[in-house]
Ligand code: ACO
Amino acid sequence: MVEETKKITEMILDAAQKAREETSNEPEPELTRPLQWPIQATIGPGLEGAIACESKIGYVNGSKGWLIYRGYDIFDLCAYSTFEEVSYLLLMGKLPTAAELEEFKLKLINYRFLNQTLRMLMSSPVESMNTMSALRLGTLLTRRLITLLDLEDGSPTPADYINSDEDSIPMETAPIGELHAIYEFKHRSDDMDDTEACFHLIAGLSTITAAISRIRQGRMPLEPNPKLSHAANLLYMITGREPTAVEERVMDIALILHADHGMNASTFAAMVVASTLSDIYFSVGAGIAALNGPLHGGANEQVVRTLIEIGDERNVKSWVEKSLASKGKIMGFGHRVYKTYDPRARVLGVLAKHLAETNESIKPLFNTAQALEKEVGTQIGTKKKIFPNVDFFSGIVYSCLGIAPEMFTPIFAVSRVSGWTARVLEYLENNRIFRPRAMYTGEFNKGYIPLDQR
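Return the structure of the sequence above as one chain only, in the form predicted together with acetyl coenzyme *A (ACO).
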């Protein structure tokens, strides 16, 4: 098995080499620098070109195909790091020492136990809910007990919350005593450390996502297994089986790849909410809501549905022609920033190939994906600089890991919560409420017409 995971590292390093070669002629990017506010920028629709803030967290370069977290290249992080280490890096600004990493991992292990949250969540019809709305609900329920903000409103008291007996929650496995996370997020003016709430969310989203998946399968949630890594435990809580070393490694890499990506729509949504000094749970809830859309995180689920719809790879050409003729967007292709191959798709592409080779039921899907990539490349790729994005291969990878399509976007959130929380914390250091303008193109001076005269 060590050989197998070593092979994955080699595949990633090969992909990195290929990426560097293909973009070697692209000009070196104009690297970042501190800004003198106010700045001048040319802004397109959808705020394209607008600079919302300064950040030291991550950098995306669309022509070189670079994705960098805190100075580290994404290919290196995929080859050598883990999701726990990357989350620490994004939040704390540096790679942890061995002792810091152990302490961080222990916190995540403890915070994964969310029995009260799950109990409250399970009072909703989770099995028939949209999985992202269930995740959002679960995330907001994680903001449990009481906050000082609530107290200031004079409204809820702890007694208003469902005061559950954690051990009475229907679980397939026995609860593991003392490890239940009890955490109370407090108002920012309190001396409590906001970073702790971020750890709570990073750990908690995996538990909620896995529980949603289990409930949808007509099963009960599983208790987290404290002996497993974040990636392995996620797969275990979803499938009920401890993953192989390869499955764990692949899940870990997928989580690393999705952890942060500049000022994308969901990160921006999370930051806008945080900028009002709402709290981090609401903020992450907003990120989840934005990620749900098919133009953003929701695309990976659509990709697999598209591949199933296309069926045989021989149907690809006519399907693409028809789709382009109707001006449809082909899911899993194109990106606002990348005008070259998305480095995340490069890594996920080789992982998908590797897993599909030994998975007879997924192999035809992967073959269709390869044919689709080629055909889109021929028809619009070079002309419009449209390449596969992160969502193109992730669905195939997740399918090989036994994850159902409706869980793909929640899995994305399980990873991206690291980036959301890191960027929110960073922004709050010099917070200014987001308040862009709209150009009014409506009318003026209209006389009010009473209802009975309209």
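Everything numeric here is computed off the predicted structure, so don't read it as measured data. Think of the rigid core as the biggest set of C-alphas that the two forms share within 1.5 Å after superposition. Residue numbers count along the first chain shown, from 1. Compared with the form predicted on its own:
Once you line up the core between these two forms, the Cα of K446 ends up 2 Å or more from where it was.
What I would like now is the form predicted on its own, since the data block earlier showed the form predicted together with acetyl coenzyme *A (ACO); can you produce it?
Here we give the lone chain, stripped of any partners or molecules.
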């Protein structure tokens, strides 16, 4: 490890120490134990507070600023691990041995080559498409080449289907036939199995994302370099040059930070599709679609635009006062879960500072961000428990790495696909189709009025 990357490790460990000094070390007992179904929960709009399943994959403690992957603290993983290791951890439930990691890396190297998929993708108007739409299209094109499920003889036979009442819920009559779904993500004998398909998606989304970036610049996609790591390959395929050791390490850490984050909207969307016994490619496509929504992905792009709008750190105070007076939303602050400093923002903040120090075009942007963080903290942060979230600094980091703002959310997906696929596979071990109910507030006993009398 070169001296510069050692410095990055030290910065992360310093951020970890500060975070641990500000929080206690007790988990939430009511959210960290096995369940005995059925359970009672206080549920708000949007299923807030609902418990949908058990999971050993990840844990978020919003009041203490914790993010845990399979028992490992996010700070330790960022300081010592790699995205390949973390992806293996999320999917397989343990850190790999040296031999297992080498085998996994070789699979990712092979699965990054998607020449046929990219040829089909380039036949679409990628230059004028929303980047997330293009990513979802590329994912589905990959599905078509890897599986036979889109072909007539690749569909399940009627005998394979579960009774249509499989979508019933526990308080209703149990389904006729099997108590649980038995038609899982079945494949033809010449298809890859589910775990391999997850590996394929983790590798493939990076290639597709990089290709979209290149095509939008009017350039041809680049083939992956088998000698480079996952993070380095992503940057190489986007920028056309091999990244420095520091750039590679920073990208690696950014991917680790975004890999999983509890039952967020895109993860839930992927799991809902999987619970119907669709397939892993459609499930990931659903996650991409949810991540495209402005309430989920894309806030880091808006943060950069906000910083550009402010223009200079000297303008921050008046801009914040004006924004608060008009009840405007300040992008990059606050989080649905965190009521303290987002641990991911702690790491990305020191990385953004480190990169901006040697980037003259981005340094003014970072200085404005620092001033904005301080001003928001002074005016509303402590009182309302509003702190920077993962999006506040990530856009600055990506900009320093040569990534265009419209590619920020696809980069998010390149990382989160590890969490999506891990949680889908875990849920399918004890699958039950998601089927919440709605409270009907409409009318009854209305008489039908013929068309000529309306």
